[in-house]
Amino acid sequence: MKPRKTYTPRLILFVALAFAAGPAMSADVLKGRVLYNQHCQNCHGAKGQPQMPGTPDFSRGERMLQADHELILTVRHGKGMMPAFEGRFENEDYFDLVAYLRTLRR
């Protein structure tokens, strides 16, 4: 008689977490565009080209070399003359905004 296979606790935990996680969420670029137009366009320009000196040029892409979480931290906490947006956006909004920023690069 063959021995019966047993499942390790790690495998059971992995399967349980996979089902509990639910579907993956993806960023909404269109919502990010709305947020950008409402909150960012005055300083950063309609197409990511800055309207004020010292403002990053998103169309050139240098700032876009940063990871998403770094960009989100800048939006949340502000930087230089840029105000903090902590409390104004939901968590998903930050990802939507960054997804839109990545479309501005020429």
Ligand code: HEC
The other form holds:
Amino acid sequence: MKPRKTYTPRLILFVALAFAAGPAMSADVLKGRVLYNQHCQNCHGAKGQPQMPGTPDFSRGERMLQADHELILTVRHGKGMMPAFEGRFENEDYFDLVAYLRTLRR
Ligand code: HEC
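What would the structure be for the form predicted in complex with ligand HEC, rather than the form predicted alone?
Up next: the whole complex, starting with the chain shown before.
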């Protein structure tokens, strides 16, 4: 019979991966919507349609062909006329916001 500890490294890896994937998997779209309506819709529109020039149209999926972490970096650091939101939200809120942005495409 093989010693049981043979499986320990794989178990540790599995648990580590499960935790690493956690925030993306548990993104809360409804919370994202609340935050979006409070902080983003003045410029980006309630349905993702731009309210000021130079703003991408999320209802057409503009700028959304990027990974979540890339979009989150832009939200954190700002871009052009868009202010930085670093430190304004909890870490998981950025995932919630991006998850909601992805629902705006029509
Ligand atoms: C003051 C207006 C304003 C507010 C408020 C604002 N944005 Fe923006 N946002 C912009 C503009 C303008 C751009 C285009 C920036 C550029 O390309 O120069 C943009 C671009 C983006 C992009 C595309 C980034 C890219 O890669 O080009 C994302 C994603 C985004 N905003 C998300 C958000 C989220 C989420 C919020 C709320 C937390 C938010 N924005 C609040 C004006 C705003």
